[in-house]
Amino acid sequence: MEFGLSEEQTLLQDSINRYLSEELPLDQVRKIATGDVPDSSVWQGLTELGIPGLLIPEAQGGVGLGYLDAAIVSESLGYHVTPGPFLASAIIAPVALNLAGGQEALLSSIADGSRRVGIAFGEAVGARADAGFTVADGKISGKSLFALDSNADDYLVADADCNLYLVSAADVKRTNLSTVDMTRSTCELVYDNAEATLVSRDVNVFIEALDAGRTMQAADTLGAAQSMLDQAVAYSMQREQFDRLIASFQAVKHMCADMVANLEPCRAMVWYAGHALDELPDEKRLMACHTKAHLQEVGQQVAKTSTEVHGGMGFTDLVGLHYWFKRIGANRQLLGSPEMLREEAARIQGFAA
């Protein structure tokens, strides 16, 4: 059996890199991250090719697409270090919103981009001892931090216990929060008695909005750190050094080699993980444990790498690489650590209490 990408999912790859190459230079991301411009601007393209649409079924104006085709297009957004809310309201609220029912008006207007959901899962995924919230008779009061989607016109909130509620942007403070990753937004929001609309009480629901976007993350590491192995291979065939390039020092073809060594592997394993949700209910959960943990110890390792195969040049904004070494370590942390995905898997196999 071969396993690979379909024609149809090679063109969709084919058609967002296409468009990220001519739409969002470097100066671009750059204006994009200190606020000189709107994620907006870059959303806006991606909604008319259909992405906040990918996984909202047809009949309410989405592409009706798979796990799978979210993750390639994902990869292509995290290789060209794409800002904007693709984790929280094309994937996780959408997937959210569809298990639980009774949300079409809301999914309609996700997939024509009228209208934003960010998510606040960190009573959920990791409580904070600065943070918490209450709901009682409709009402929300409290605080969530690190939201996802600053500029989000609705929150999909969840509780400890998992339950998910949705809350009107209009109806919290939100104030935006610094972060190591300029290209995503996150702020905190306070809820003073605000409107909460239950959505599900179904714990399955939030589990496999949060599989998904874990395994959504993954790929974005997977294709910030493959641009990042990109562009070092690049800029060793061009810089010299003793009068010789230094792609020609053995040292530095070791650096690559063991780049692309620990890379390689975990494009079929980021393709699987999408794979076992579209297909395998038995093992997404699992594979989307050890999928995120995995590749964001790989990514790191190749952020490393690469920024050292620049030398000096990698630390500064004119080459421009921390935007995804960032990227890469903010990835890393959110929606559960390496760490913790792995003490979850051991969970999930019985290995652990």
The other form holds:
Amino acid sequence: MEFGLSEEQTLLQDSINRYLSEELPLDQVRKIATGDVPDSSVWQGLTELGIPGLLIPEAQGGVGLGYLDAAIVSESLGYHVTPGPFLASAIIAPVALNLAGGQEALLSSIADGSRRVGIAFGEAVGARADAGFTVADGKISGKSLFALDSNADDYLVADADCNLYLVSAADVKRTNLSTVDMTRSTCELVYDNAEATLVSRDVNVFIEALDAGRTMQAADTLGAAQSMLDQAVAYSMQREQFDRLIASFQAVKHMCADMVANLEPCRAMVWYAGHALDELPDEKRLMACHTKAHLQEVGQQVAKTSTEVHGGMGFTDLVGLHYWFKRIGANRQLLGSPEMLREEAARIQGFAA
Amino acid sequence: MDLSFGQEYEEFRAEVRQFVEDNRDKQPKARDYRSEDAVAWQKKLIENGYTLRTIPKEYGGLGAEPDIIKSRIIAEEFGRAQMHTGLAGQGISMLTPILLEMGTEEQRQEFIRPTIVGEMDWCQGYSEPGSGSDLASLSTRAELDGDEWVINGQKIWTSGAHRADWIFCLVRTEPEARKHHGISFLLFKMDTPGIEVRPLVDMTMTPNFNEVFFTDVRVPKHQIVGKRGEGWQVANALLGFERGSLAPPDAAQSRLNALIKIMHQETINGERLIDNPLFRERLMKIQGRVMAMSYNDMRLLSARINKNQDTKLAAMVVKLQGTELRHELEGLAIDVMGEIGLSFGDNPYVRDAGTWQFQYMYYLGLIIGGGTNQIQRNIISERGLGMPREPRAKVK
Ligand SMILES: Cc1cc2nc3c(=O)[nH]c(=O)nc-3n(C[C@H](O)[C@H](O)[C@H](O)COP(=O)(O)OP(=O)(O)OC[C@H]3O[C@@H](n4cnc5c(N)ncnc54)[C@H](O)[C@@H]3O)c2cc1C
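Could you present the same protein in the form predicted in complex with the partner chain, rather than the form predicted on its own shown above?
Expanding to the full complex; the earlier chain stays at the top.
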């Protein structure tokens, strides 16, 4: 029995961290966030490291790794507020396409970086009055909101019954929807009798893809929050007030200790959730819901506290701490808020109808 | 990540489950520590290897190889059934590990067996009226007179001193040395002449702790653990054991199960508590936190066998997080029960023998005891994150 990361997993995480610290300084994140540089610049580099094909079988040119491996990659991406379509194109879409079967060609082009697949899951996760669509005879009409990735080539669209369709970006009217999180894009998709290819009618395909996505969001928040904590401690060790390092003020120390106390147990929880997706079918649903919900609560506390430790500087664009703050905020809202997820956790255990 | 237990362990789990099934009615009531019942139960658990598995045979244990998976399975199965997991007094959880590590052979022979079966009960004499968080400033004196230490001074908040047979006690033996270097760790009987125990009623209205006064108490010279003046190191090793054991996640899991049961059984206005969405939301929130602490614990257990894992921070947060979590969990049970949740003591409507109110308060005590949670935060930030110590404010 060993509860922890294997040597290979540690190496994988080290190599991605090394790549991101060299290639993705905050300046670069800024340029992508403000639109001066396309997010494909980072995605290209990550493609060379095999990231889009992490979960794609080797037969389709992927790396064929497991969910826990993907979770630690996701943690690193969160730590470096990495722009790009990881959540949709490397996790949710490949998981669904692979389980659904018959999508080998598309999986290959995701793995080699030539296509990006976004997702539009709003109708299945939490339908809104200002969106909605119908599908009939292979044609889709209507609207999706907050589809992940404004630069995708195709979209995997879920309807209210969790059926999955593939729609080409070329056939839809797409408008970028700006959010606070400028490191990842979301958009509105308007369909006007567009081609919609049925990918799956199996609700379990949808659920597994969603669970995987939620677990990766939790991992992303773990990384982003860890970075905020590290930045808070580092800042406190160089900023002086009242002729002292602010790190020597107990109020500051206790804020940092509380961040550690909340965040450190989350690491084990995220690992376990990743492992559950790989190996524990009876637990994986509950883990995905609870892990995303819990990480978002802790992430929010860390995001606020770290900003406070930085004082007025934390509130400026100069130090850029807000990129992490907003990333964590986006992970909280997308694909299910904590309250929604906890109610789902209650349903999974038979505590709610 | 490899959580596979394998066939051997699945058989072991079946055994434990059978034991739990067969003995459900034979376990002692949760709160009557050290009754005949409890001692008999403790012996039975030790014989079967369900508690203190690794204590060597020559000191009254089973001498089992440390087997983290078996310990895990035992904890899981006992927790699932909300089964009494055995005695856990300060002699068992604090003194025994330290004697195993730092005691003389004679001390181990003399003390460990009776301690672990619950026949020899201990109290911890550390805190003094002027020395709580700043324990190293303690002033109870011990002076050597021939072959005996002569002790004068006072301890306070000494849990269980009124029923303890022995005390492990910190005393100042080298008043000239700097404060951390002048302390020794002594063991002595509580019926030694010159000891006066005055009960101190705590907020649960139980005289659980005491004031203990020493007037010319004479203790044989050899009843010292570690060397003269090294008591602080011995005590710190002990505090490590205490902190880890103050808030075990399996107990939290077991209480959570009990809370879930209550929420299915109790109704208000004909509605089951679990059907109230606000209560359910709070339950789920706590459940998520209990889960995080359980997996944190798995990680810590695993790090003990796979020495390459760095779990320093993960270990440091257990007391702080675990005690706060339990206090909230017990408080949630009280909240969902409404007026019934107020019941305490001899009230026909009291649920689960009043344990919810009792534990709610008790865990506030543990937030303060064993190094307050503010002191835990100091430790995490200074030793965990490398932040500087607070400069001392000088008295003007
Ligand atoms: C239920 C219970 C059981 C106990 N059992 C025992 C026992 O068996 N044996 C024994 O020896 N003792 C026992 N104690 C005593 C316990 O160890 C002390 O109460 C504890 O260490 C705090 O010391 P104090 O009460 O003097 O509080 P103080 O040290 O006076 O603290 C008061 C407040 O000041 C804060 N504070 C103090 N110093 C600092 C600092 N440096 N930084 C930030 N905040 C600070 C504390 O956090 C606290 O909030 C027990 C206590 C309780 C509540």
